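As structure tokens, one chain now follows by itself in the form predicted on its own.
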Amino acid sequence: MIQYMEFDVVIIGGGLVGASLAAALKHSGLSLALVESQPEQMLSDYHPADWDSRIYAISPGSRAFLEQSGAWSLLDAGRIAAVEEMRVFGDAESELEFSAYQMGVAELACILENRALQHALWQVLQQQENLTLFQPVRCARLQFASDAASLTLDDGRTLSAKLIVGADGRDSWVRQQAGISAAPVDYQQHAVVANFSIDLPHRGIAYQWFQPDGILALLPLPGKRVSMVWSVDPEKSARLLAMSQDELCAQVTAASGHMLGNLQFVTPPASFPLRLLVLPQISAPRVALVGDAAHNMHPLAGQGVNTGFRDARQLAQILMERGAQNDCGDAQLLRRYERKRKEDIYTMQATTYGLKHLFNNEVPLLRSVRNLGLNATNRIAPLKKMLMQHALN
């Protein structure tokens, strides 16, 4: 077995963002390695008969990025639902509506399953000539020198690279090794997810209810189905998960004001804790962070994975346009990546943090302000367009 190999870029983490970055660099002329701890079948396995309860709202900008890599064309169009309208409800009969027609776009977002997109991206990677896949294998040691980084795997092999990309999730090992740290803020909420069949057609509308005890979203899936993301405190999350199927369906039906009629289970519920992570930097010598390794935010705007795709898109663009700079881990290139990403990341984190605390609050004055704000914004078309423009990228 070859114990030592050299690459231009080593990407650690083969989830959606890491895989999309590798795919975006297939014509870059760079030699790439992707290191993933899970077996290939865990990432590329997809059974169309099953519905994945983990879904994403993919923005038009992210869709264009995935189309360029060739991954989007490999998706089953019958498993993708277009969001043509979004209706947001406050807790005092206030409402805010967005529509693709008002924005002059074909759709506000596309809803699709995590496993389907992961499968499509790995189909691209398996045919990529400038990419070497290392899996299932874990990282053991990461060392830095002025001209390269050295990654030792737990099977004894060593990979040398000009640039290490940390795409290894919210508890990033790469981030830790690079000495980048910050204390995460616990939102004291869990996101409960599940898919349901519905009585009434959703008509391509995504619904969201800001309630004193949580935030409920029902997102359109193909046919008469929706995907739920209900952000609630840990105690309510535990109660929802402990309910029978009929009890949970009744709870969601009532919380959504019977907007889509009665609901029936398609996938069982699951939950995961929510937190905010704002890092002082997303690059270090020979290291760049992308996706959840670079930022965590509340899912209420559906922008977590899109922010990650914008990381991958920006980093790929900088590496592709580096000109005569042969060193793709050059400090100036990495600083340029960080500068270009900082505003977008902080804007999304501040927006989601502010909205979560504005609506999950019992202060009477804030209750009045937030609902007046929703109604006022709904009447001002230029303001609505400005709010949505960022989310379309």
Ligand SMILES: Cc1cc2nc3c(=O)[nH]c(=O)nc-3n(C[C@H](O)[C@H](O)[C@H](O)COP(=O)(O)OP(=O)(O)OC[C@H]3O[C@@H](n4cnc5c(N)ncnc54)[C@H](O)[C@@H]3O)c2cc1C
The other form holds:
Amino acid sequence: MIQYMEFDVVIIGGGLVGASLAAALKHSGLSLALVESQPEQMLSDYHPADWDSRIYAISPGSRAFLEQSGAWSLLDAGRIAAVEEMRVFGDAESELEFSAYQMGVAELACILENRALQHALWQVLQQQENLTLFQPVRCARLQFASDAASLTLDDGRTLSAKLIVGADGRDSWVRQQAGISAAPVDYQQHAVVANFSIDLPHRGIAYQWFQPDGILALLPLPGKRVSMVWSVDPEKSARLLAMSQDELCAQVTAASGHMLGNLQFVTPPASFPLRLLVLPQISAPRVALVGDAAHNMHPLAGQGVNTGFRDARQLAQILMERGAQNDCGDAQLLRRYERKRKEDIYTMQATTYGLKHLFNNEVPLLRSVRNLGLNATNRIAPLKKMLMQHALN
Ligand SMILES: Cc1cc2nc3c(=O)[nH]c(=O)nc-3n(C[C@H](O)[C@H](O)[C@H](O)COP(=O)(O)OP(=O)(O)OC[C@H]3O[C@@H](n4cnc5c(N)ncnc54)[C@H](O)[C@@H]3O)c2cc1C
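I've shown you the form predicted on its own. Could you give me the structure of the form predicted together with this ligand?
Now the full complex is given, and it begins with the chain already shown.
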């Protein structure tokens, strides 16, 4: 086994964001390594007969990014649902509607399953000539010198790189090694996810209810199916997970005001704890962070992985347009990446944090204001358009 190898870029973490960055750098001329701790079958094992309860609302901008890398065309079109309209309900008969027609686009987002997208991206990576995959393997040590970083794997091999990319998720080891401090804030909410079949057609509409005890979203899946993301406090999450299938279906049917008729189980529920993570910096000497390693946000706007794809898209663009700069881990390039990403990340984090707290509040004045706000936003076309434009990127 070769013990020492040199690369331009080593990406640590082959989840959706790390894999998308590697695929975007296919024609960059850079030599790449991707280090992933999970075995291949965990990431790219895809059984089309099963539905995945982890789904994403992929924005048109993310779709274009995935099309460019060749991953999108490998997806089964029959498993993708277009969101043509969004209907958001407050807790006092207020409502906000967005439609693809109003925005002049073909769709507001596409709903697709995590495993299918992961599988498509890994198919691209397996054909990629400028990429060496290290998997499954654990990282042991990361050391920095002025002109390169050196990563030692737990099997003794050492990878040298001009740039290390931390794409290793919310508890990022790379972030820790780079000395970037992280103080996550617990949202005191868990997202309970499950897929259901429905009685009435969803007509491509994504529904969301802001209620005092949580935020319920039912997103369209192909056919007469929907995917649920219900953000509730940890106690309610435990109760929902402990219920019988019939009880849970009845709860969701009632909470959604019978909008889609009776619901029946397609996949059992699972839950994810939610937190906010705002970092003082997303780069350090010889290191760039992308995806959940760089930011965590509430899933109410379906923007977590989309924001991660925008990190990957921006970093790939900066690396490919670096001109005469040979050193792809140069401090100026990293500062440029940081500057370009800051505003988008903070805007998404502030919006989702604000909305979650505005609706998760029992103060009567706030209750009136938030419902008046939803109705007013619905009537002010330019404001509505501005809000939506950001989420389409
Ligand atoms: C319930 C829920 C619903 C959501 N819905 C949406 C949505 O609709 N739209 C949206 O945009 N976002 C959504 N999100 C957010 C989205 O799930 C995340 O933003 C996204 O999965 C982050 O991807 P990532 O590649 O950055 O990290 P991860 O998916 O966490 O991938 C990290 C990878 O790194 C590997 N790794 C970790 N540590 C190491 C190490 N030391 N060495 C090597 N490899 C390592 C892991 O095995 C993993 O493969 C949702 C989140 C939740 C909880």
